[in-house]
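The chain below stands alone and is given in C-alpha cells; this is the form predicted alone.
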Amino acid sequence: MKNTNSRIPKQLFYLLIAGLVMILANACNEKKAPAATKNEFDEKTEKLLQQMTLDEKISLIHASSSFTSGGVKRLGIPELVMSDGPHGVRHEHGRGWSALKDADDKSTYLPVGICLSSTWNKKLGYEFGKVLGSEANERGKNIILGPGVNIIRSPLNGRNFEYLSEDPFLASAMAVGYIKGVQEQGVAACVKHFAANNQETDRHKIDVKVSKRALNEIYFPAFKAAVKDGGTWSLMGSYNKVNGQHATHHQYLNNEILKGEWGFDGVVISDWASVNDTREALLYGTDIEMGTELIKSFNNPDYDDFYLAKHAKKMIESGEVDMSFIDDKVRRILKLMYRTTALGEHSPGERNTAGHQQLALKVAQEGIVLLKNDGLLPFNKKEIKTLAVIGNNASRVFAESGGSSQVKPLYEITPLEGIKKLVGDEVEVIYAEGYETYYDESLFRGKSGEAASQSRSNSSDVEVARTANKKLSEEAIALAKKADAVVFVGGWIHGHEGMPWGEGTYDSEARDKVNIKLLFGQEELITEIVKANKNTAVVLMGGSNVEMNNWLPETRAYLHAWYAGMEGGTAIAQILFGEINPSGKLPMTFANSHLDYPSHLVGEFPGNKTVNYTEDIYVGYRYFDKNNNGVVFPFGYGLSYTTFNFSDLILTKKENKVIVQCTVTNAGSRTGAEVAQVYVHQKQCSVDRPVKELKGFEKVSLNPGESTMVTIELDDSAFKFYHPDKFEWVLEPGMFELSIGAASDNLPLKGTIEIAN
C-alpha cells in the first residue's frame, strides 16, 4: 500500500474533537434543563410559575414589542422594557420600531466604549454605568443593553467604538464596574455579544471557526468576568456561529459555560432576529427572544409566530421538548424581574442632572489619547492672536448616529464650540470645513458583505475618489497660512445625512471598513496645512486608528479623541490648551495599515461564510510581540504634559497571590496622571505562550515632584493559560517575568517569580 503521509492538521482535529465532544453532550443534556442556581428570590419565583399556564409562561420568553418581551396581567407581572444601548439610552420606540416624534427622551449621551476603556481608570467605569443606570431607571427602563465587551480583532469592524480593547484583561475590568453600576440602580446590565462577534459583515450568516484555547484566553475572558465578578443578570447572544452552531442557542457556550461553568444565573438574550431554530433556543440556552425572521410584517408583526412562541408551544405539547426547559426560562427571567425596576423595589432615577453631564465631561478628559507632541501642546491662549480650526468634524454631532447605540442628547459641545468658549475673546478662532463627507459604497462592507468584500478580494486594492473638495481645501490652506496655529479636526463619522440607518454610515454597527485609509480626502488636506502652518495639531475621532504613515511624520501633534460624548468638545478644548493634561491609553495596537493585522495577515476578515481565526490567541500587541512587528502606537500608549518615572519594583508572594509594587513620580512640572501596567510572561512553558499579556493595572494622580508607591495584586489566575489538549486552565509551575511600566512598549521595570503548582 502506497503511504501518503497525509495528516490531519492539529488545529483541524481539535476542532473536529471538540465538535464530537459538543454532539455527545447535547445527546446526554437534552432530557431535562439544567437547575438553576438558588438565591434570595426562589419562594417568590417558584410561586409564580406555580400559577401559570404554559400559554402564560411562553409570554414571558418572547418579544411583545420592539423593546419588550411579553408580562402576565392575570398575576401582576409586567412586560420587560429593554433599551439600547452602552453609552445613553436610546430613543424611544414606543412599541413600533421607528422612533417617537416629539417624546421626552433626551439623554446624557457618554462617551463610546473605546473611550471609557482609554481612561484605563476602574472608578470611571463604575461611575459610567451608575449614570446609565439612573437615566434607564427614569426613563422606566428594566434592562439596558450594554456593554458590549467583544475583542476588536480588526480595525476594520464598524462596531469597534462601541467596543473596549483588544485586550482581555482591560475590556474584563472596565466591564465589571460598569456592570455594578449600573446594576446598583435597579436597572439589568446586558452585556453582550456572546461570542466570538467580531464583525459586522455578514454576521447572521458567518460560522467563525475557533480553538477552545483562543475562545478562553481571549474572546471568554471578559464575559466571565461579567458573570462571576459583575453580577451582570443579563447576557446577550450574537448572531454568528461559533463552530458550527448559532452562537444564542449553543449547547457549549450558554449550557456548558455560561450557566455550567460560570454558574449564570441570570437571563440569555437573543440579539434582535439572532433566533435560528425553535428547538435548539429550547434546549441551549436562549430564555428571551427578541425580534426574528419569522415575522411577515415588520410594521405589524405578530409575536405569537416567534421561534419561543407559538412553535416553542407546539413542541412542549407534543412532549418533543420536557417543560423544565421552559420552567428553567421562566425562572430566570421572574428572578430578572425581582432583581430589577420591573418587580423589584428601587429609588427614582435622574436624568441629565449636572452630575451626570460633569461624568461625561471627565471620561473625556481622560478618555482622549495624546499621541504625538513635539512641544506644539498646550497651546498658549496668550500667544496665538488667531487660531484656525479646519474639518468637516469641527463642527458634525455625532450622538444621533452609529447604528443602535445613538443617543438623542439634550445637548452636544462640538470641538469648534468647546475651543470657541474656552478662548473667548482672547482669540479669533476662523473656521474652515476642509472636505465635504460624501457616501460611497466601495468605501464599506455591506450587510451581505457584497459592496467591496466580495467584489474585491483584495481591499487594499480598492480605488475610491478620495481627492478633498477643490474649494473647500482651498479655503482651508489660505486659512491656515495666516493663523498663529491651526487645529484639524477630521477621521472617521458615524454616518452620512440623508442615508438612512445603517445604509451610508463608515463607523457603525451592521457596517465594515475596507481599510482604514483617510476618507474624504483629509490625508492630502492634512498634509497640504501643516505645509502652510507648521503649528498644527491634528485630532481625529473614530472607533478606530486611520493610515498615518504619509501625514504623520511631518504633522507635530496628533491627538485622537474617539466619539466623547456630549462634552467631548469641551474636553478636546481643555487639553489643546492646557486646562486637562492627558492621561489617556490606547486599549488597541494602532498599526498603519489593516493588513498589519493578525486577522488580515494569518487569520481571514471577513471570510466567505466561515471565517477562520486561525491567529488564535495570537490578537492585538501579542501578535506584534510575537513577530517583533513594529507599530506606529503601541497598546497602552499614550503622552501626558508631565513626565513619570518607575522605580523600586517590589514582588512578594502571599498566599495565593503576588504582591507587586513600585514607586511612581511625577518628575515633571504640571498635576498629571499615569498608568502603571503590568504584564506577565512565562519563561519556559510546554505550550506556546505570547511574549507578554496585561494582567494588572492602576491610574494614579500626581502633583509635580510627588511620588507614590503602587501596589497591585495578581491572583494565580494570572498565572494560567487554557491547556489546548485537555481543555482545561493550568497553573505550569516555573519562572515568571513580570515587566511594570507606562505602556506595552515602556516597561523599565522587570524581575521575575517563581510560581509553584
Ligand code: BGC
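Positions refer to the first chain, counted from 1. Rigid core here is just the name for the largest C-alpha set that superposes within 1.5 Å across the two forms. Since we're looking at a predicted model, the values are computed, not measured. What changes on going to the form predicted in complex with this ligand:
- With the core held fixed, residue 345 shows a CA shift of 2 Å or greater between the two forms.
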Given for the second form:
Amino acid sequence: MKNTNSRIPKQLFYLLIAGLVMILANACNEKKAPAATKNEFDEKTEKLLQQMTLDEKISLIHASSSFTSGGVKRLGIPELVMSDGPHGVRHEHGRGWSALKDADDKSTYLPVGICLSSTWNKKLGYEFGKVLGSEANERGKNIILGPGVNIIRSPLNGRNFEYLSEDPFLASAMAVGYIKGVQEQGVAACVKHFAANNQETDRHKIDVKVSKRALNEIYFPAFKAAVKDGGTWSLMGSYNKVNGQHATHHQYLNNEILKGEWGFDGVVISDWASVNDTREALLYGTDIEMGTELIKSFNNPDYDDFYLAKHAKKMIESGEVDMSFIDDKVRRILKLMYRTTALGEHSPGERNTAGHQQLALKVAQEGIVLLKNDGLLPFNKKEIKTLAVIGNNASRVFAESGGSSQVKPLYEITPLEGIKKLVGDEVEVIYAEGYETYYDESLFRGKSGEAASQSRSNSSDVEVARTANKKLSEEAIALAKKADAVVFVGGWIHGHEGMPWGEGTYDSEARDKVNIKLLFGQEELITEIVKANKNTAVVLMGGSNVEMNNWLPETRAYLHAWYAGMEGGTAIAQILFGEINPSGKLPMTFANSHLDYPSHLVGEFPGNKTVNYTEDIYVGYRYFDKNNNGVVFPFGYGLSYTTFNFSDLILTKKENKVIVQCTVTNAGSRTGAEVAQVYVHQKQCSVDRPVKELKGFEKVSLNPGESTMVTIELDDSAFKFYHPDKFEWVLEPGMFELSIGAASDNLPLKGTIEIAN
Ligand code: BGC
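To complete the pair, please output the form predicted in complex with this ligand; the form predicted alone was given just before.
The complete assembly is shown below, putting the previous chain first.
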C-alpha cells in the first residue's frame, strides 16, 4: 500500500495531460485517413476498390448476419465468415443468433486459454492454433475470434478462464504461437479484446482510468506481440472505454498505437455491439462493426441501421467525413480476404481427428497444475482397492457453457470417466455427488451491460448463504470413510442447468464473481472428507483460484485443473495415477482472497461508471513481490513428481542481446518437464520499477539424471520501461539483476549484468 497515496495526484496529472494530447491529436487527425501500408496484395486490392460504389464499400464494413460481414456479389467478393472462439470452433448460428438444431458442427473442445498458458510450452500454443485453424477451414470460417489475451487483473473476472495470464510476457509468448498456428492454415486470428477489458461488470459502459505506462507495460504487450511477432490479420476492439473514449473507436489505441506505432495493417473488428458512434467509428480505427442490432432485436436485426451502414453513408455523402476513411477500411478488409484465402481457394481443413483430440489431451496433461503434494500422489493402483470419487464436477461437462467461447464437442471425458477408464477392473470406483449446484443471483456481480450496475455492490460486503445439501454431503462422507483413497473434484462451474449463459453461470462471460469462496458448501465438505479419509486428493476446476486457508493446510494433495477440454478427465486421471508427470505452472498468483489482489486493495474493482487502475503497473506478482501478503501459491509455481536442479549460470552479451544459459538437471527418478524462468530487475532507476519481471522462459523435458543446457536470449526490450513523463520506451543504462529458476519464488541462480544505452 505504501507509495500509493503519493502516486494518485501524479497519475491524475498525467491522465489530464494524456487527455489533452488526445484531444489535440484528434483535431489534427480527422481530415484524411492514414495511408495504408504497402503489401503484396496492394495491386489486386486497389483494382477491386476502384470498381466499388459507396454502397458496396459500406456493405463490407458492417455485419450482414450474426457472424458474417457483407460481401459484393457483383464483384465476386464473398462475405467474411467468423466464429468464436478461443478454444474451439463454436456451434453454427446460421444467419440468426440461436444455435442451429441439427447442424453438423461438433468440434474439438480444447482446454481453455488459462490452461494453455499454464503449460508454459510455446510449441503447444502453436499446435493449439493449428488445430483451430484446421477446424475453422473445415467449417468454412475465415476468422477465428481468439486468442483472448486480456490481463488477469482480478480473480473475480468471469472470463479469466478464456485469458492467458496476469503477466504480459507469458501472455505474449503463448498468443504468438497460437496466432501463427491459426494463420498458417489460411484463417485469420482475431486477438481480443483491445484493450483494458478486465471485467465483465458494466462492460459496455465502464470507463477504465489507466496510465499510459500501465497500458504500455501491462495491458498492451500481448496485443503488440500479436501484431509484431504473431502477425495477426485481425483484432477485436473491446466494449469498455479507456480514459473516456470507447476502446473500439479510439484515437490513441487504434490510430496512434495499433495502426501507427505498431504498423498493424489488418482489420479492427468491433466486439459484438461495441460500436457506439458513427463518426468515431469512421475516424478512430474501427474497420468492421459487428453485433450492434442483435442487441436490439435478436431475431430481426436491421443491418442497414448499424452505425457503419446508412449512418456512415450519410456522413460520407455530406462530406463530414472524408472518403479516404472508408477506403482505408475496405483496403484492409480486402487484404484480409486475400490473406485468408476468403478470396480464393482455402484448404479443406480437418475436424475431430484423433490428432486434434491428442493435442487437446497433451495441453491438458501439461496445463493442469499440481499445487500441493505431501507424498500422497501419484496413487498406485495396486495399493488401492476402493477409490471414492466425490464432487459434482467429477461428472459434469463444461464445453457448452461459459458464454461465447462455448463449443459443441464430439465428446467430453469427465474426471469420473477418466478415472474409471484408467483403473479398469483393478480398483473399485464409488461415486457420490457430494454437493448440489444452484443458481443464486447474489453470487454474481451483476449481469452484463445495462443491468449490471443495478445489482452491483462492493466486493467485500456481499454475504451469501452457502448452504450445503446435508443428505448429499453425509452420503459422500460415508463413502470417503469406507474407501482406501478419495478424489474430491469441485471448484467453479461455468454453466448451470436450465439457465442460458450469462444467467446462472459463475466462470462466464457477462458476469463477475463476488468473491472466491468455494460455493455450495464445498469448503465444509472438503474439511469433513479430509477428516474422514487422510488419503484425499482435491482437484478443482475454475478460471481462477478459490479461498484455500480453511481447507488446504489439512489437505495432502491439490491439483488445479482449470477447464481442461474434451480430454480433461483423461489427463486428470493420468496425473493422479502417475501415468503423466505434471508440469503445469501457474500463470497467475493464487492469493487467499480476492481482497488481497492489488486491483481490490490499491485500485478498484469493478468501480462505478469509472474504474481506477490505481495499482498502475503493479498487477499480479509485481504487486505481491512488493507487498508480501496473502500469496498461497506464487506466479510460475507448480510441482512435479520429480525434482530439478538449476546450476552453472552463464551471462554473455552478444551484439545488443544478453544470452542467459544455465543447466537444468532432473535429480529425481521419473521423467519430467521443468520451466526455466528468467526474471529481470533494474537495480537503480529514475522511476519505480518492479522487483522482478518475467522476460524469458523455456520448458525442457528430462529423463531421470539427465541434464541439459537452456539458452534464453533477451533483447533490449527486456530491460526497457515505459517512461511515465516522456511517454516512450526508455532504456536507462545501469546494472540489471537476472534471476533464474523454477517459479517466481524459487530462483536459485542470480547474476548481474551492465547494460549500456
Ligand atoms: C464477446 C466476444 C465474442 C463475441 C461474438 C462478445 O460478446 O465479448 O469475445 O467473440 O461476443 O460471440
